[in-house]
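Here we start with a single chain on its own, the form predicted on its own, put down as structure tokens.
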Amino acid sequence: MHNAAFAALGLNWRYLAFEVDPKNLRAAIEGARAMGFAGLNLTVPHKLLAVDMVDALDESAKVWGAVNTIRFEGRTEKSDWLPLREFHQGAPVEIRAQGFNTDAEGLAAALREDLSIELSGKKVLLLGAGGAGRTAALKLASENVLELFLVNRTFSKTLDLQVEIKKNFPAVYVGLDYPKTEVDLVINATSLGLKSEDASPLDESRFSLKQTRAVYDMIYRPAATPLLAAAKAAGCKTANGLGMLLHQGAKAFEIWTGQTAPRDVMRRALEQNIYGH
């Protein structure tokens, strides 16, 4: 979707995938500053350990505690620090790598457009509670959901997640098991129905799908996840990530570049490489 998009804008710039070690991660941040990248992205597991390898954290990446994504930034004599593009001339003094988070926004963007869902007010159920699964139940909190249920194969993870949700969110509740009454929404933040053999994220002696209006799986390969076949085969209402991957990487578009991300374009890109239509 990226190259796609720099296509459309005519920027003579290029995104590239690398599979790094956790163990070289920050070797491979430090590289990447060497070298002059604009920006990276990063994905699980390197969310979480990025944020103390990076020299400065955005509001964004504070408040969710997770980076995906990376802006190489240079200091001017002047000492302001711009991104590394407005450099035409001249090297900077010094270069630093500032920390975002566009995963939440993305999120938010997607249970918006693909489910007509607006969050305040709502019961959720929250499947997985690692990088992704937190990120998520902080952006929903902040978003004022009523009631937020937390299911997780780690119990302690939700334990640390109820108690930074009450503190920073007191006004929302936080289940720490499946609801017996009705919701609004569930939403999986595992890995579970990326390969064809996984068991279900959802417990369904616990939780019936019948308990729920809608479904969102973060998985957006294969386009349909024996979740999400199951919850439409239960009459709700559906949507997978692809809609999460699109907004969180039009925004990291817009913050290396500085431009308008063409979202229709990388949504194209996107639906071409991943379904082939």
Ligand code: ATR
The other form holds:
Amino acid sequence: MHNAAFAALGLNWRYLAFEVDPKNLRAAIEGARAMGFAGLNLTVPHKLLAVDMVDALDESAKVWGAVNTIRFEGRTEKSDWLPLREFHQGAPVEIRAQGFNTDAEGLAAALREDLSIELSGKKVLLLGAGGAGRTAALKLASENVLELFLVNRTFSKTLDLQVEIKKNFPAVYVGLDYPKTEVDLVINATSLGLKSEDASPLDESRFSLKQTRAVYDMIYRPAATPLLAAAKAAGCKTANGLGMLLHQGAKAFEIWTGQTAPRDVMRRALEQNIYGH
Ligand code: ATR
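Pass me the form predicted in complex with the named molecule as well; I've looked at the form predicted on its own already.
Starting with the chain above, the whole complex follows.
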């Protein structure tokens, strides 16, 4: 999606994927800095590790406690930090790595665009309390959802999250079980559904899909997980994780380039590459 976006805007930039062992992450970031990279994206399991490996943290990375985007910035002679793209002639005095997190914004943008959901005042059941689940829960709370129900295989993680949300967003009710009443939205943030033999992340003996209006699955491959298929059959509005992938990427693109991301171009490139159409 990034290379398609660079081409669409006529930018002579390239986005490349590298597989990095976590033990080499610091060296990889240093190498990218030394080679004058504009920035980096990081994914599992690097997002938490990178927090301690950057020189500055944007508010987004501080709030979510994870870094998925790095921008390299140069110090000018006046001691300002500017993205490296701003240095047309003359090398910066020093280069630093600033960490950002675009995942939470990506989720909110996808819910808005794909499900027409504004989170404020809504009741949400969130499945999963790993890295993605934690960020989603905190984002939902920060957007003033009314009630948030957290369910996860490992109960202690939902308990920790409840404490964290209560501390930072005391107005949000946080339940640690399936809701008995209806909700506006169910989100799957577990990895269940990635493999065809996976069980459903939702225990339908405890919660019926008739109890929700919409279901969002962060998984985008396969395009329709069994959860989404069941939700559709139950009459729910559904969307998969492609929109979240798109919007977190588009936000990162804007952080690096300073230009508005061509989201339509990026979405088409994603669909072409992931689904082949
Ligand atoms: P990510 O960064 O993608 O969120 P993660 O932090 O490993 O990855 O989280 C994976 C999520 O899927 C967790 O909520 C995990 O539950 P646990 O916290 O109990 O590990 C959930 N998950 C993974 N495999 C699962 C399984 N077989 N049954 C139930 N939940 C599972």
